[in-house]
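Form predicted alone, single chain, as structure tokens, below.
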Amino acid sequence: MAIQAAVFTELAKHGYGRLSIEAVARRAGVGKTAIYRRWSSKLQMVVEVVSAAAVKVMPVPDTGTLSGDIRELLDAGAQAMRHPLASQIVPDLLAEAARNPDIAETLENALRETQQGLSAVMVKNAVERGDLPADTDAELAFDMVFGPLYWRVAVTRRPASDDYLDSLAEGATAALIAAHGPAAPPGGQEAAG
């Protein structure tokens, strides 16, 4: 735990470019070898620590409704993005990714794994409840839910009030249903209309 906390503190204080394994080790009260036994590089250490933290703060909701699941995910996402360390670390890592193809690829792969896991379960639950059809694109669903939230909180740095999150959840739910059509009725028959 001390190493993970040290990584976050050093990232927030100095950014990825100036982060060093030596500084992380010093702050965590461990030797450099303790870190190198676990991670072979600064990039691997940062991506693994940040990814693990993202998974912890983004639980997969199962409220019983698609809109409820989306609202819960938005709330967790907004809280995570408003965290003082995250609000410093995420933009810095994205800026580094724009300059360094290795960072970009590693960060993209880590984010994609986390994103696909969350969205796949959310969509699977919605399909099983009959909220969405089986061919719903889980990646598009995630983008439709989190794109506007990320833009508001991380890019424009505007607050995401409960009213805003409620409206965004309603809009994302309606957009997903509109983009993918209604779920087939039980028994596989086409709905009359």
The other form holds:
There are 2 protein chains.
Amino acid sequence: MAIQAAVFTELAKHGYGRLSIEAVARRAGVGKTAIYRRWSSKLQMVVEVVSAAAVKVMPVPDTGTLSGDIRELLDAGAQAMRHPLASQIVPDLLAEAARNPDIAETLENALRETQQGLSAVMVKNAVERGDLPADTDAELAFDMVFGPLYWRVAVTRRPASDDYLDSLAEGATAALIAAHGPAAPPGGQEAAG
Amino acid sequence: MAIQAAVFTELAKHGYGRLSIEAVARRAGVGKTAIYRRWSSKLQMVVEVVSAAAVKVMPVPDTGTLSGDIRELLDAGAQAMRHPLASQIVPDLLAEAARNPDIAETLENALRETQQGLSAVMVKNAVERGDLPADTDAELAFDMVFGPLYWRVAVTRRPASDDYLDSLAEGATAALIAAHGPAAPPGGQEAAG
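In place of the form predicted alone, output the structure of the form predicted in complex with a further copy of the same chain.
Okay, now the whole complex, with that chain kicking things off.
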């Protein structure tokens, strides 16, 4: 088993607090030194493995319309939430973070970078199409698209049907436009949408 | 110290997993039997105390406009997130819920009831004013108002300034209207908004 897979299996079984580098090494069939060559601590190992997986399951959509991009991001998000990463490992790390400032900072940075990577491209494309003004707040935009889904599925654990995701995408598109005002026509060019 | 306060103190210190009814009783200066008279288990005690506090810190707004109600709900929400309840205890319970179906079910029911209590009244008032159609999905509405704030403050731990809350309220108001379509004029009366 690859080290990454071993980290996930051990995290799902024992949680962050009780996870040991020894057990990960044993499950992966490598020595502890092989792990310490890549990561300096258990925390660094877990956060890097988890962040890399989060980026992989959340591809940046590029459908040609803002509402299409939002709908696709929500679809990817709903899928990502079915991964043990979201339902088990992130809650574990958040609970640890409440008591350990090192974990909090590392986890926050990883979540922010993932979020910024996704929302920056989506907003940049929308600005280029004239769907959103150039000064759009990409963080607020991502919060409004992804937050409702996270609250629904990961926190209050209700299902997100296709109909629900359709309505949410429609709502979030309107929210982004309303929160940022209409796009100003760039260089005399007429703004679309 | 009241039993409720003792529960919060012990939860914040030790987390749900290591919390004991003995320690709560000792801190509250009562016998264990006084606790078992009110609650049949540690789980029931924690969820009831936490739910009651959540309802108390989240009053139902009634400002006379949908956007005003949303802005006030966001303000109360931002305040509630500064309470140890949101930053420490809920993450703990969510982490435990990932491994224990009993905790998951009890916690989900408590969160849903709290959310439904708040959103049902806000949506009912908006429908009566003609701001939203009668078939508005109160759950979707609450997800779109509260989800972005929870994701931002409780999960990725970024600050929510007054400007941020203003923009989010504007966005969420537009989202609710867009996701549900315009209000149909009830009984020939003209719809506002």
